[in-house]
Amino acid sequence: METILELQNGIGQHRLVFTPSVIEISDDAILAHAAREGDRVAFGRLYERYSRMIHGILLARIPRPDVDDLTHDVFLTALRQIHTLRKSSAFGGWLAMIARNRATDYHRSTPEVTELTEDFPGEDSPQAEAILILEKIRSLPEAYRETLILRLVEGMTGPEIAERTGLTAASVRVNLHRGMKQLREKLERRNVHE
């Protein structure tokens, strides 16, 4: 499709140009838009495309138990907020951004506490096998941490972290890489511990 454009020279002169039309605008970023008109059906659409994401952001920094809650928590804020949203296609990076600092706003205010309960799982369970795995993950640097999460546990793609959080395909794929080979040798050194 092209785009006739009237361009006006510095003495007056007219002419018209014809340009392919190279703006393609998102799912997402009509829907944030909408979303930022008050259309409440558009945010929920939104919660249903990040609801994952957001979880495993907050998955990489918060206590499992407390995740769920803070990730409705983050979608509150932000359909309270999304006033503030300056670009509608900067949405998933925006709201990445909430979600970030509702974890480091929950660290500030919840002191550290570890519970045990009757049906904490036994040593050799799969569920504690789990657990183990994710603490692994979470001591990665931070940009392989929640990289890794959406992969491994929220079971999104490459391309698909990339275009949700704002990061380029380039650095999810160098984040994935070092991050799974920094998680390869957590695990390999616990296994010859053991």
Given for the second form:
Amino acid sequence: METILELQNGIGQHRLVFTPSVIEISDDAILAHAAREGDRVAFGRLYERYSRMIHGILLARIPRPDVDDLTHDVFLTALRQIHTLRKSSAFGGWLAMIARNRATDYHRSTPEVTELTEDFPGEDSPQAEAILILEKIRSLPEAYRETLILRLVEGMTGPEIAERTGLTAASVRVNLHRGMKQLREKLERRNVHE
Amino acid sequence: MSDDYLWDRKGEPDPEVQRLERLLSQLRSDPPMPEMQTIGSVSYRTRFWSLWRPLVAIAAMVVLVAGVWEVFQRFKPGWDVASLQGSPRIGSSRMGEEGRLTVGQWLETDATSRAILSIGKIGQVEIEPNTRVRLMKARATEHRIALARGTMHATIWAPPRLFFVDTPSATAVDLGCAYTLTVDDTGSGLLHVTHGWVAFDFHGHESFAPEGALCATRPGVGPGTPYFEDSSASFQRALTQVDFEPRAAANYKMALDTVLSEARVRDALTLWHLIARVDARERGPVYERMAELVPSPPGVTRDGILRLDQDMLDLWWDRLGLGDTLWWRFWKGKWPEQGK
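Next up, the form predicted in complex with its partner chain. The previous block was the form predicted alone.
Below is the whole assembly, all chains and molecules, this chain first.
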């Protein structure tokens, strides 16, 4: 869908066509403003739009069984602090920062434990393979693992990741490219050892 | 190969990236939106201080809206929880005396807390200390929780197959019953049926446990063979070996011999399950011992049982005095009589 705005610039009328991504960002500003005023529906729409991003950011940092609960925590924290958000258009980056901080707090307050999977899939099951690959991604540098998880687990494209997290498209692209290169190497090494 | 596909899924597909997308998408989650009872009071407080004067009418309205919101929350899919001891947690918040667990949320007790969950209108579950459960579904036709670790006691008064408990290695399917289910930190579990029947299932590998029976389960294996709690200790030890130790192990045959020699008439429950679980070459001895304990009825032959003919197995089951197979296999038959 495209939105057309008509502006007068003194010479003649110009039609500006906005792509969906631009509209989404401006929507965020409107929704964040409404949510800041206490509009639950607006907050619900922001939740739909950003829950995958938050889930991915947390999955890159904390044990899987706690990710859903902390995803809720992040949104509730954002809800409480939304009046401190000065620039509504920066909502995504602000939310991502809350998620990263929450993950850091989690590690401060929770003793390090070995993560046990909840469903104990058989060694050869696709889920066991997925968990193993997730561990490989988690062993990558932080910038790469977050971007790769958003791309490969949460199914977001590079441009979506850039829009949602507030990172530049160039840095997301670099993170994806270098992260994938390192992941391929790790997976190849594993295959050789097997 | 260019990274265009990795970037925006355009361009020539990268098979490795596609494989990873397929595999890793299993780890995606779609947690339901959190309850936001606090949003009204937060926004009200903000507006209150920014307006310089108290707006009594607005305050009254907020109280009214909060009340309506609270009533609305009561109708969201979820179950009521009451603390029996200490302060259990719902999600990341400690609950008071009462709370509500909505779909997707975790209920967790620590070493000093216990809770009781009302399962809609069909029963209740007591949650012991150091237990973690999650509400998965709260529909009229399916009530489902996941027990990640700890101990729970379920009492269900609804028709069969409405209440399910997922554990790391098996799913307990209520068939109208009361039972205790424990899962340890390794994901191993133990089911103890105190009334009625429970089916324990893992990818089609099923055990049916009646009142007074126990059934263990192990990650990667699924449910073991059910046995009665009053069977001998050596019978139970040997059965654990048969169920969960490698069949190539030297003591496997010895363990199976112990199970057969120690079995009483009542333990035909165990032997009936074992017939289909042991290797084909072991089926003969199991058949012989079971036939000594409970003679096979007309229409049931040795050959039929050895080739696992389901109709013959069901006919023999009906001779065990544990009710008709129809009612637990298809949930169509009448309920078993008490004390049978």
